[in-house]
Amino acid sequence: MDQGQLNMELAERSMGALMSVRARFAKEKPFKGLKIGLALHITKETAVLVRTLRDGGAKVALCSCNPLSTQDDVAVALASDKDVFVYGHKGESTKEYYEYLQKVLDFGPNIVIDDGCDLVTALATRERKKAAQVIGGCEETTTGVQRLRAMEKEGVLPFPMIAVNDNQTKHLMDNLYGTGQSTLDGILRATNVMIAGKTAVVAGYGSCGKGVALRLRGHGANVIVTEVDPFRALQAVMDGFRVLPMKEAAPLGDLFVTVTGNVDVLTVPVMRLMKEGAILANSGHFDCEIDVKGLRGVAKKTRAIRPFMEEFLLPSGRRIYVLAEGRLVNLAAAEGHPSEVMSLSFCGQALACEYLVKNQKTLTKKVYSLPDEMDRQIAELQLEATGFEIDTLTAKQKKYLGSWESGT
C-alpha cells in the first residue's frame, strides 16, 4: 500500500469528530448530484475532509491553496478516487497555481471551500458567470475572512458565505494550539537549531500568535511580541510578554515569526536592524508578510543552506535566514496542523457545506458564522472520539441560569 494511504489512515484514526460527521453524510448523502469545489492545502487530513464530502454524495474537485503546502504522496493516492480531482504539487510556480485553480472553477462547483478566498475572488471578478451556479462556500482561515468582508461591504460578494474560521472550535483550536505547534515544527525541520536562551520576536498576537508565543516559550526562548492593537498587545503584557515596536525588537532577535495577516510586517529597512544570524519565518498565510523579493534586491550573495532554509548575505556583511522562501512554514518545512485539530476544523467545513444546501432558499450574499449551537456539537463530537466525559445540567440548574428572579 502507498504512502499517501497509509498518512490518510493514520488521520482518520485521529479525526474521531469528522469521521462521525462521514458516516452519517454516507447514509444521508446530503450533497447528491452537487460539485463541490475546495482550494485548501493538500494533506492527510483535507483528504478526509475530502472523503467525507465524497461519502455525503458530491462529485469533488481539489486544488492546492499554497504552492509549497501539497504533500505529494497524499495527493496521488486520492486521485485514484473516481469522483475526486486533484490538482496541485509541491513547489508549484505561481503559473500552475493559477492554471490549478482555474481548473476546479472549470469544474463547475456547486459550493466552494477556500483557504485565503483565491477562488471566491476568481467568482467575483473575472468568473462571474460560473458564480451564478454556485450555492455559496466556507472560508477556512482568518485572511479569507479579512478578505470577504471587504467584499461584502462593497457589495461584490457573489454569494453566500460561512465563515467557518469564526467557529470557537475553528480559531480556539486550529489558531492557537494548532499554529502553535506546528510552527515550531515546520521551524525545528527547517533549522534545528536550539530555542532555549534565544529571543524570538513574534509579529501579531491574535489566536495564531497567541499560540506561537506560547509554545517557543515552552521551548525555553525568551518572547517579544510586537502589536499595532492595543488590547491584543495589552493582553501580550498581561500573560508575560515584553512588547515592543518592531524597530526596537529587530536588533535583539534571534528568531522573528510573523503571524499578521497584513503587508510589510518586516520589510529591508527593518531587516538592516536585525543582528547577525537571524532566522525569519511566516505562518500567515500568504507570502506577503516577509519582504523576501526586497531583500533578494539588496542582498550581495544568496545560497540554499538546507531545504527550505535560504542564507542572505547583507551589504553589511551580516547574514539572515529565511525560511521557506517566506511561505507558511508550517505547511511548507512540515506537515501543517495535528490531525485532531483539523478534525475539529474540518467538521465545521464539512457541517457548513450541509447548512448552505438546508437554507440556501433563505441566505442571501453576505458573511455566516455557523449557529453555536453547531460549533458546540462539534466539540462534543471530538470529546465523545477521544474518550471523555463532562457534566450536564441538572434541570434546577437550566431553570437557575434562566431565570432573574433569584439574587442575593
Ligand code: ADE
Contents of the next structure:
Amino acid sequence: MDQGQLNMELAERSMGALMSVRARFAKEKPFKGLKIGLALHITKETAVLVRTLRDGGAKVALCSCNPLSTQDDVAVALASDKDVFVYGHKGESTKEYYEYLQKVLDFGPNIVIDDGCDLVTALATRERKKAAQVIGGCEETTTGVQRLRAMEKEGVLPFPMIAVNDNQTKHLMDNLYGTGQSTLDGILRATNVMIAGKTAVVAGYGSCGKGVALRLRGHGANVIVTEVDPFRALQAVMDGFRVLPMKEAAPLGDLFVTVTGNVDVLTVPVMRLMKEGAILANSGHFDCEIDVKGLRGVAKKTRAIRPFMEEFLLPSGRRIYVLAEGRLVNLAAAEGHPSEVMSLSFCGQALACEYLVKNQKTLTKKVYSLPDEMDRQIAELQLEATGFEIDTLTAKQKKYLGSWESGT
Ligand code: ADE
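Rather than the form predicted on its own that you just supplied, could I have the structure of the form predicted in complex with adenine?
Let's see the whole complex now, leading with the same chain.
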C-alpha cells in the first residue's frame, strides 16, 4: 500500500476522539450539500479531519497554509478520495501558495477552516463576493485569531468565525505539548545536534514557548527565556528559567527558538551578537520572526548544509545556521504535532463546523469561542478514546461548589 495511505491509517489509530466524531457524522450527515474549504498544513492528521468532514456529507477542498509543511505522500493519497480536492506540494513557491489558496476560494466554500487567516483575509478583501455564500469559519492558530480580532475591531470581518484556538483542548494541549515535542523533533531532524549542555534561548513564553522551553530543559539544555509581557516573564522565572532581554541572551545562546507570533525577534543586529555556530529556528506561525532576508543581505557566503539547515557566514567570520528558512521548523523539518494532540485540535474544528451550521441563523460577524460544554466534551471523548477514567462530583460536592454559607 502507498505510504500516504499508511500514514493516514497510523494517524487514525491515535485520533480516537476525532474518529468517534467521524462515526457520528457518517450517520447524521451534518454537512450534506455543503462545501468546506480548508487552508491547513497538509499532514496525515489534517487528512483524518478532511475525511471526517467528507463522511459528514461535505465536499472538501484543501490547500496548505505554509509552503514547506505539505506531506506529499499524504497529499497524493488524499487527492484520490471521492469529493476531496487537494492543492499543494512541499516546497511550493509563494506564487504557487497563493494560486492554491485561490483554487480553494474558487471551489466556492460554504464553511472555511483557516490556519493563520490567509483564506479569510482573501474573503474579506479581494473575494468579498464569494464571502456572501460563506456561513462562517473556524481558525486554528493564535496568529490567525489575532488577525481575526483586528478584522472584527475594524468592522471588516466577512462572516462569523470560531476561534478554535481558544479551546482549552487546543491551546493548553496542542500549543503546549504539541509545539514542545514537534519543535524539538524538527531541530533534531534538521541538525542532529546534542541538546544536553547547550544554552537554548526561547523567545516568547506563551503556550507554545512554554512547551518548547519545557522540552528543551527535558533534553538537558540550559534554557533562557525572553519576554515582553511581565506576567509571562514572571511565570518563566517561577518555572525556573533565566529571563533576560534578547540583547543579553544573544551572546550566550547556542540555539535560538522564536515562538512569539511577532515580527523582528531575531534581527541582524541581534545576530551579530551571537556566537560562532549558533542555530536559529522558528516555531511561530509566520516566517517573520527571524530576519532571514536581512541576514542574507549581510552574509558574505551562504551554503545549504543539509535539508532545512543553511549556513550564513557573517562579515565577522562567525557562522550561524538557520533552520527551514525561518519557517515553522516543526512542520518543515519534521511532521508537525503528533496525532494524539491533533485529535483534540481537530475535534474542535469538526465540532465548530457543525456548530456553525446549527447556529447559522443567530451568529453574526463576530469572533466566537465554542461553548465550554463542547470543549469539555472534546476532553471527555479523548479520555474515553485513550482509556482514562475520572471521578464525578457527588451531589454534596456540587452543592458545596455552588454555595457560600459554609466556611471554617
Ligand atoms: N499544526 C501543527 N502540527 C500539525 C499537524 N500535525 N497537522 C496539521 N496541522 C498542524
